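Just the one chain here, laid out as structure tokens, in the form predicted alone.
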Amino acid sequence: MGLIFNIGLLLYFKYFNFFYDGFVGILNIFGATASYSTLSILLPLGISFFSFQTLGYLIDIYDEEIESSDNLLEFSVFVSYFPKILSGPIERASKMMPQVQEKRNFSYPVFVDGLRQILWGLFAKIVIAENCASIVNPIFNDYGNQSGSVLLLGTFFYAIQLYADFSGYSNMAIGISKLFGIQLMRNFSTPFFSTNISDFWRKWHISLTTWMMDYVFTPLSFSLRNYQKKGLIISIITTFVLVGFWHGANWTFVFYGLLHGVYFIPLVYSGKMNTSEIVAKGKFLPSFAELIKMILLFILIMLTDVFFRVNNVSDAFDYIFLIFSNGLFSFPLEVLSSNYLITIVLLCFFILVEWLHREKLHDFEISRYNFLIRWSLYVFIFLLILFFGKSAETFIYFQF
């Protein structure tokens, strides 16, 4: 009953109009034309995260991995814990419920580390994401009149904006939670320093990826194990189509998930799907081969992100087509403007810090630095926020 209730809520609030519209479209194909109107449904904030958290709790109880709680307050705290309720991470009951139930003691190192993550998340959101947004929005809003090189820049800055926006929120949520003595799972682990799509999804939106792997991919691939690699590919593509569809009731998200699933096919046939490692571990620079792989993967990701940004599939294909047909190799004079130059400099600093901490527990884990370096960084980032921060738009993932 709990599964039906939660899935029912999600289907009604988020997907009713999508399926209703599709059903009427099918009727029209067979000549049964009829006038109709969709419902005006107000989507509850954070319903996807709320539903997945509750579904995971119920499935774990059914699988006897955890015991159900008879304390309504503890269950309510687990489901609606305020730092993560709007955009995650999607926490597991087996990890979080014991923290809710046990007495927590104040830890100065954990408290300070939480403040660091909040500072870094704030910098990522209102400096990096918002400066990128000031470049991205004019390009996407008028993409038909832009050159291919400018459109390509739009995809580049949007990929960064999407990452900085969501990872910024996740870092702030995790940091705030640490102030209360509760450890949430890491949601991003420098995903753009990946060399293949499998590694990327181990580092991007980790809480959603692991949820889908545990509750969708693993049971499905087990049931299709007799079909070997074909069964594995069907399981992967199905899982990623659902990952895309989870983001919204729009064919653009379905395509987004489908493409990511298809990108796995070469890895499945090469037997390298499970390869994952920290790039240039213990070194300052990556090898030439690692650098090329990271760049090619990033280009693939940023072109796919076009489906995430536009309103319909047709616009996405138009946008990508124009990149390669409308002056791709022309010099974009826009990069000489102060807005672009400032954003690029800030972005270099952002990428450098993330690169230096790709082997750490989070993107701004600087506890090992001495007092002078730590406080210099705190003040420097605070000044960057003060002078280059822009009015924050709504977090992108609030719509999901």
Contents of the next structure:
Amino acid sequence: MGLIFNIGLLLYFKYFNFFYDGFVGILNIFGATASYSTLSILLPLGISFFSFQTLGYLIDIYDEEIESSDNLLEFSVFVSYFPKILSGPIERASKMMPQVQEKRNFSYPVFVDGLRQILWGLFAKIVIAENCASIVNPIFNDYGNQSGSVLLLGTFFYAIQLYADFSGYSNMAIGISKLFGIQLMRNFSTPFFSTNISDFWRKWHISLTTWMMDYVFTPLSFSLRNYQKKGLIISIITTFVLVGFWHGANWTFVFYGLLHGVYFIPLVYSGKMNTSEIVAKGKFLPSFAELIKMILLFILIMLTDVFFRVNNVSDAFDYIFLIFSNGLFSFPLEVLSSNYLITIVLLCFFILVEWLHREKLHDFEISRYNFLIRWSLYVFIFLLILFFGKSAETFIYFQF
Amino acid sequence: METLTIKENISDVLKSILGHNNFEMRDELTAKDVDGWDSLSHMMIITKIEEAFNIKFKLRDLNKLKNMGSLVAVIQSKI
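Can you swap the form predicted alone for the form predicted together with its partner chain?
Let us now look at the entire complex, which starts with that chain.
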């Protein structure tokens, strides 16, 4: 009953009009003329996140992973814990409920670490994501009149914007939570420093990926296990289509998920789907082969992100087609403008810090640095936020 | 079947799926301790184990597997 109730809420609030449109479209194909009007449904904030969290709670109880709580306050805190309610991470009951139930003691190192994560999250959102947005929005809003090289730049900056926006929120949510003594799971682990798509999804939106792996992929691949690699591929593609669909009731998201699922096929057949390592572990620079793999993967992801950004699938194909048909190798003079140059310099700093901390517990884990370096970085980042921060648009993931 | 024999058979399955034997077959061993044993390779390992011991797992069995000791115990209960 609980599963039906929660999935029903999600389907009604988020997907009712999508399925209703599809149903009427099918009727029209078969010659029936159906007039209809969709409902004006106000989407409750964070519905995808608290639905998944509650579903996970119920499944874990059914699987005897945890015992049900008879304390309404504890359950309410778990479901609607304010730092993560709008954009996750999607927490597991088995990890979070004990933290809610037990008495928490103040820890100075954890508190300070939380503040560091909040600072880095703010920098990622207000400086990186918003400066990228100021480049991305004019390109995507008028993509038909842009050269291929500018369109390509648009995809590059959008991929960074999406990452900085969402990982920025996650870092802030995790950081704020640390101030209250509750450890939320890591949601991003420098995903662009990945060498294959499987590795990427182990580092991107980790809480959603692991949720889908545990509650969708595992049961599905278990039931299809006798089909070996074919069963695995069907399970992966189904899981990723649902990952896409989770983001919104739009075919663009379905395509986004489908493409990511399809990218796994070569890995499944080559037997390399399990390789997940920190790139250039213990070294300063990656090898040439690692660098090439990271760049190729990034290009693939940034082109796929076009489906995430535009309003319909045909726009996405148009955009990608125009990249390769309209002056791809022309020099984009726009990069010489101050807006581009400032953003590129800020981006270099952002990428450098992320690269240096790819083996750490989070992107700005600098507790081992000496006092002078730590405080110089705090002041420097604070000044960057002050001088180069832009008025924040709403977070991209708030719509989900 | 002897615990030792079961472990040897599981070890053979892991080697054939993961392509290495960089693990020690102790009761506390978890998937996280073994390179390449993740959610994607897990089902292939489970299928091979089912074939090797001529048994069938239930999904609930899988969810309860915490380490090598519990895997051996589940297999023993099904042989």
